[in-house]
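The form predicted alone is given below as one chain in structure tokens.
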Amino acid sequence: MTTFGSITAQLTEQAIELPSWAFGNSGTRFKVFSTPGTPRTIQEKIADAAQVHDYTGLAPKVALHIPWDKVDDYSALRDFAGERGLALGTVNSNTFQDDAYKFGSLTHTDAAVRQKAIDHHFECIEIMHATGSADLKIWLADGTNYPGQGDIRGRQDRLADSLGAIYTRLGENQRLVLEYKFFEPAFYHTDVPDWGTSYAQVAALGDRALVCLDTGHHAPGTNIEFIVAQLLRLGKLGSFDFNSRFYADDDLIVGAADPFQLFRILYEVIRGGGFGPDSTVAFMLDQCHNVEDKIPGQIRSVLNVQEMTARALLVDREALTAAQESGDVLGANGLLMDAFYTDVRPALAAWRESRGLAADPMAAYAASGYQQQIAADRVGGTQAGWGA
């Protein structure tokens, strides 16, 4: 049987990215909610993640997004978040926000728009020179709402051109992910709706180039650690965007819907080889806090991390390898269950004691008076939000 002792030398190695842009107002379709507080520069947003990695010992990268992110001097940027003990990680491109962009980015028609969208990645490759940032991560809004509005073969082989240029400029040690969404903004086809889109367009890219999975981003009912498995079994595994969903892409606290679900895809990822030492799975989340304060919100969703984490390393796989061969359906399956409904809680407070860490990291934080203090500072300028 796995004990937690057994399993505190893996969860040392656990690091969660966090977003710029969960620090900035968000809110629905409808409303973009301000909160007292919330930053208005870059800055601003790593000095908040720095709370994070305080008081959780969880999240020591910030993930950038550019144009919302953009400064004159990424090295001093990276200088500052340095000083605060966080590094620069992930480059977010954006071609969804440009009138440009209307019919379409890395697939549109027109050569010269196309250029534009490459171009723009381009200066985010450059970025990541300064940042000393490993992976640029590529989610696209490109699609049509209407059949026949665009030539679906045809926007595959632009998007794989495009791809293509991109690639070749990036350095020996940097990594493309692609990223997928099955809808959103476009209705009737998007250009990369799900994984084996962004893997055969990444395949065809070299070694450097993987999959972005969001866990957002799939249709109700969608088996997500099948996926896990599969693109680990494949090598194609880059990242994750860790966030919870109702209806679709919610972007909610990752395990706040299904706590089940995220110790499942734990489980694949731990059994496939992608989590550890040896790994190159970039953990990370995509979340927008629009009712509740970013920070905690950003501290509970690592610490919901680290939970199913540790509960899917108590898994008994020798044991669970047995059951599964011997055709021992319940006993499988109850293998599983015991470790989900471990509450390891207690031992994750008392093990983050030991390591110098609060073992209530949310308390703590409200306790500092950090929250109260940000309120009271940062009065005047624009807060940070969507397109900022």
Second form
4 protein chains.
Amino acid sequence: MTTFGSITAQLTEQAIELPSWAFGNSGTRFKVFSTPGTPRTIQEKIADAAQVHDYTGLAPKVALHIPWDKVDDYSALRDFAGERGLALGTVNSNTFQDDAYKFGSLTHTDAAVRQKAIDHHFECIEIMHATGSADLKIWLADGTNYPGQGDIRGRQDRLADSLGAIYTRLGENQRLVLEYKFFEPAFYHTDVPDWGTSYAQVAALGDRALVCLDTGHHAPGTNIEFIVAQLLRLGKLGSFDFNSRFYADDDLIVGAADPFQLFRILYEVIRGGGFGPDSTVAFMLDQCHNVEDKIPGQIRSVLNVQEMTARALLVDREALTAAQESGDVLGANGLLMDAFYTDVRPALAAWRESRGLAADPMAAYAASGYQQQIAADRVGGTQAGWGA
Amino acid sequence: MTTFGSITAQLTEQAIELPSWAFGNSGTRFKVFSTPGTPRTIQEKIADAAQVHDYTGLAPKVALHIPWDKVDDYSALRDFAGERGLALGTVNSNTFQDDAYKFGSLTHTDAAVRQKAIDHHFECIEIMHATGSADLKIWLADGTNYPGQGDIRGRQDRLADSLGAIYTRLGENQRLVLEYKFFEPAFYHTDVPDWGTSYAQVAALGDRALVCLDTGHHAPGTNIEFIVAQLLRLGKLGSFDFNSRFYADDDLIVGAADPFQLFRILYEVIRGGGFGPDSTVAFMLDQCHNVEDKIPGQIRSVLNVQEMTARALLVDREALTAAQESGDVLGANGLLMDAFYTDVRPALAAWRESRGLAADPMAAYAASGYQQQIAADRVGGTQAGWGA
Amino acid sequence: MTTFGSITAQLTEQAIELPSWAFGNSGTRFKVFSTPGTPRTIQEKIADAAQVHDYTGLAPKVALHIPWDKVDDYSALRDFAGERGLALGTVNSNTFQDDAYKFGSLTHTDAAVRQKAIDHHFECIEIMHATGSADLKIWLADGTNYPGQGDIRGRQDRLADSLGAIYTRLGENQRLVLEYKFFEPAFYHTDVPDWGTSYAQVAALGDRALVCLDTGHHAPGTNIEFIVAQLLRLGKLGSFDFNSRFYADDDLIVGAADPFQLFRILYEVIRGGGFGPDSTVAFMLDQCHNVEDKIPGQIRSVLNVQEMTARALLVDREALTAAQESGDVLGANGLLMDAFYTDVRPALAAWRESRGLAADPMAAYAASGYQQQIAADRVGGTQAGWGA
Amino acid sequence: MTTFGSITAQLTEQAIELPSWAFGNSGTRFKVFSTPGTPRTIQEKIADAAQVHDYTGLAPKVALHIPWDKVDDYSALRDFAGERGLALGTVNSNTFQDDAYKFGSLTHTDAAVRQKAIDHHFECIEIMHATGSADLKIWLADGTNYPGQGDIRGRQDRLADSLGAIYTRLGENQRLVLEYKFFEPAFYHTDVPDWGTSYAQVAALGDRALVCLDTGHHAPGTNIEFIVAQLLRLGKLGSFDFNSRFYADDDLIVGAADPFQLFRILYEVIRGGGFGPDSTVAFMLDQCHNVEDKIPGQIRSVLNVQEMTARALLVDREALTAAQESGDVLGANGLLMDAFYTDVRPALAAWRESRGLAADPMAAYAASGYQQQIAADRVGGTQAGWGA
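Next, give the form predicted together with another copy of the chain, keeping in mind that what was shown is the form predicted alone.
Then the entire complex follows, led off by the chain already shown.
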């Protein structure tokens, strides 16, 4: 097997974007639990995100969600983040919380509603210019709940038109990434339900339109690493939204539900050229810490990605190819499992320490008193959540 | 095939409980859309429910949800409903919206939290005495999001203890029905995930503890009519929560997603003795009208149940048995499909009219002006929703 | 609603291909039951298929499977079919029953195995020239059972190369349709698991390469009619393999498991221009009659498709569009359901009779004595099955 | 965390039954690949099983399948196995490969067919007396493919009667374990589809009737460890059939598809008292080595179970309980993951060596030449498979 020493250079390149909304409250349709210390502003979210990066060295960017993170002065926000060692990352649009979008946004039959949704994306692009963000991420909640409610085909055509208008507005160094989702909040059909649809739509737009793969947005049993391999092959994998799931879009901590699946995904990322300095694939978390603490939840998450990346890098690819080509099923599988079962945590702790980071980021954060401090400080105001 | 004339007596016996919360706002974790005319009080919910019964003759009861429908004087509420031709039905408890229940209610490791949840059920039983309700329905949101978060086995034992305490408090003519749910709001495990668990728990309690089957609470591919047949065979089918789903617990209009499944379920209900004057099975809706109008949504729902019941009653059971016993697969299947494909709507319309009801309840309600009236009248106040 | 009279001209255009293998024995890995009268030769299969067409007027073509239906003289076979009122349809290749393909065929790492599989398709193309078949259908069993067993990405690239070689060999009026399948016989990954993969592969080949949609080859919960609409929109829906399923690739009679789904699929076919004289979409059955009689199983199947097509044609599309555009969720859904719930069987029986066909094809076939005749005649020999 | 040294005594107690059929050929409905060296007789299967035990010390029993493993003299077979260090284990009945069972066996409407199936189980019980087997395992293929084909409720009642007849015949120290399966080979309904049905049926029989849990027989998303915990709590977990799956009943090597799930299952086994000298739970493999070598496939499987058992034993249960009770979600989850991520393989290798076993059983078997020897020796005859 490959040695740990030989992969540290690659590990150094790893960077994972944190979603600003992971630091706010979230929950289910049944209940959103609030917790002491939850940020009230995007600045407080960024301060929390900085904690994650301080302890792990893995999370140098924070993704924004508009309008939840709207501010008057995005340059100031960029500076604010910069002072804390962070850059502002992907800008996420929102077309699911305005009453106008009850029956669709970019797909709506009413041209005025579509234009409203397009204009919102124009605004996001403006923000991107100010924040220096490279990616505009579009997740559409558009869909229907009942057969017949909408014209599936017509909606697809309108989606293509709307995306075209948005794409044209992108700056030269900006990209559009289109997320797909199997279901929810729509229950009969969603307008971008699978990678095929996202791929067909972005392929029609141009080179700077790509697919965003959210690991929680698939049908039961879907082989996600296959999609990763395919999109890399087609040159259309733009970014990841990492999380994990047992059932639906559970938005649990990445790697928590099926660590072996995360390993396989990262192996295909690496094998397909999606990792490292020559790759433009963006890695982001998209999670909900409904019952666990948010900052350590994010720390745990980026560590999970790092640990699995290390394991995936350890695969002896030369030996694996030989086993595959000789039809040695158990041998090939064994080579993959060898890497997966390797406990990389001690080596990572030592390496982390050698770089001036905490050997055990979870313990170091817990010992820092930050959580108690924000719980004491952040009194009054409205805790951030999905509402805005 | 059986003739329509021969089944009308049985149709007359049909009664479906409406959930009070179906008339309030509901939605997903992403958005709850509000609509003009939404009730602000339980009295307004009852008034709306009365509309459904007035046009269909199918919905003589309204189920309550505590604390959402708490009032000072339940006798007065009972009278209020009675004046509108309705009785108060199943009382539904709620142990998922209090901060104390973040890590469980009846299953919590902390005895004080368990007692709080037990006391809530004692309160519900008191309300049942005042409202004349027969059934206490328990749906537990208890569960965990991460492996290791809770002790699955210990929680089950505590659940048994808590249910025992509640069961003992029931009045002589009262029943406890325990609902099961595959997942949501918990994402790793739920404490009552399947009919087997609900059955094992209620069997340990006694004769007046039964299973509640919510048609939307199963794993993909589950044969629900089999569970219906099994629970009737075991004498433990207490009640239904009707709705339909494409993916998870979508809570769509019953029969909307898979009408043939609803037909098969009702066929097993009838075949197993769960329908008619000798049965104690309670039929309830449990739905969310997120994007459609609520009152016509409920009208559509009870009509769907009625239409499928009529089709299921039309099955020529004698011929079916003969085909089954002779190994005539296509013949047996054909007999079932004959009934399913029969368009019972004209006969039902005529029969409805003969009983002084609207031939077309959807059209009659739309023409009545009620929707416009409540939209105009119900100004101010807080629209009812899941929050309370 | 549209009247039945106005759709009969469209119904006249309907033609469904029957798979030759549906008349042979099939089963599961646990058991293949044999039945008296099962064909021993392709000629006997064709004779049986002619029965289906004789009683329904719906099935003028028989699809072949190579090598199961290999003969020395395909022109003679074509004449044989022609004399029975049938044409020979799609040619289906087979790269899953030769020991050489244990680890792949068109995707194999060994160039010699790939060439063998390519040559098999060349042979199929030769057969197509002789039979007058238009479509070469490729369903690949290629895949792996264990993570690491194969190089997912490399296999995809080799697949593209192999398909390119085959495509180049096609005659001018011939098409290649590439089927996808979620799983089975491979259990970890399949090389063409979803419509997106099939689409990406055929798009790279050219205009005469299209996607084949088998209704049983999707993940649980997949909205198949959406895929239909999307592929029609992209101009890449080549053909259907009709069947139905409750769980996996059950290959049950089309419409048997979820009739409403079949209706929705056919509605999108019609709405998207996939039905009628201007469409090139091919409609085929692909089923296994494991426990039911095969000929009446096929009759039942084509009738199911016809009945659902009639219902789908009855949808009042103008009214539906109006309801959709006005946000009338229940109204729009109601318009669709009105058509679905209409019992078209009496009108179809009358119309069938007016065309000189059996009013009740199932009864007419049963009364014909054909089944008894073949049971008596077909003694000795080897009953056809999947083995060859 | 618990130390490895403290768990070795428990590991010593581990014993896993091997299924005789795992050494024969298996496959899918599409193809069964044969391999050189495949056993032709039950004696050769036992010889192969002895290899697995020789290298691992984990597999002292071989389960039989009747009629596949029928012999004239079971005492002699018992001696044959004993000479190779093995005992004969669970006897598995077969009511799915006789034409009489096309429409059911223990559930059939025809009393003569039911009696035939009951008699087959009587024969199995006789064999158990001769072989010294403790468990009679019943997996029923009974079910239907089409709605209406059978009377679901009536079949359940007949099943109860048939099982009662079989149960009565059991010897004093014999047990009946009833397996459940979600689907396949039946596609609409199976007569024992879930643990609830198996539990209800065996609970009606008596103390020596228990549930068999096959890890591959559940709906997508099912939390299997919950079922383990529940059945142990109810005192009704009789045995395991271990394997793994991505989609349906894939019968892959246990732990291959989702190692973390296997860990969670074994953790609940241990926590619930199902492991060790005081437990009567039987652990068996039930797998199909369709494309990989069979003997090393079995070696890999028992090692997977051992490695995951070791990890599960390493969980610091005291600390876990404390974290659970304090609501420390991330802490509790972290304690579980710590054990899962621990690489126990070096310690197990050393411990194995200390007991005179191969440090690396896979390598030792490969180096032994046994595979080459049987490939050379076993020429002619009929390779064992599912056919007999």
